[in-house]
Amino acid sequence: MGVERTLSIIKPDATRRNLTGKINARLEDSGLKIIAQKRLHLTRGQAEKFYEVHKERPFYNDLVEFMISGPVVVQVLEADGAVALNRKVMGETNPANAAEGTIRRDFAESIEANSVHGSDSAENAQNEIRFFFSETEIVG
């Protein structure tokens, strides 16, 4: 597979809670390298270009709404696999059917409210990585 790049957001849910250090951490522990790391406030122009994709879905709005309502944290990461590797430490998008031990089964307070955001393929992860980072951002 390779060394490749994955995008990773973890979700104001998260944020609020203070668990950015214990989802870094099991990051980090699968072999995941953070590679470049920021936090911020998303406006909404920026969630709604982001997520752009899922304009037509009926979750869309409350999609939108969520991801603006406090900060997160948005990351570089780095492995071989690391698309693949990132979507399994992640869990299921629906905590109810995530393996136990990943990290939406364990922090996840709903569906909407997941914890986390990961690239769901290496295409998608160079667009979702340039959204918020520039190269001289990425520090591997």
Second form
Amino acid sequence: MGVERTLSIIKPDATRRNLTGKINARLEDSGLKIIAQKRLHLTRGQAEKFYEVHKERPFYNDLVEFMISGPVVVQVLEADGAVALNRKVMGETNPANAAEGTIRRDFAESIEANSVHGSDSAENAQNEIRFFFSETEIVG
Ligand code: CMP
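Form predicted on its own already given; the form predicted in complex with adenosine-3',5'-cyclic-monophosphate (CMP) follows:
After this comes the whole thing, all chains and molecules, with the earlier chain placed first.
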């Protein structure tokens, strides 16, 4: 698989509860290296564009509202097989289905306020990383 990068977002429900450090510890303890990170308040335009693939889904408008309801922390994570590793550490989208010891099981409030986002493929990871970061902001 080799060294890979993935995009992670610590969502507004988690920043609101001051969980950035606890979530970062979970990521680092699993072997993911945080090689870029910034705290942002997304504009509506950014949130709409980032989640454009979900535009036709019934939850799209709520998701956009939620993602602009407070600050987020966007991050680039690096590890061998980072995309799959991060998805394992996050757990299932719906915290009710997330395995014990995962971020979403332990911290998420609901399927929408589920504390973290992670890219779902290496190709999407590249696009999502480019959406938020320039090469000079990523220090591997
Ligand atoms: P995320 O990985 O950020 O990608 C899309 C988000 O939509 C997802 O996490 C959830 O937080 C949110 N969402 C809200 N409702 C649903 C749903 N019914 N199915 C899937 N995702 C949902």
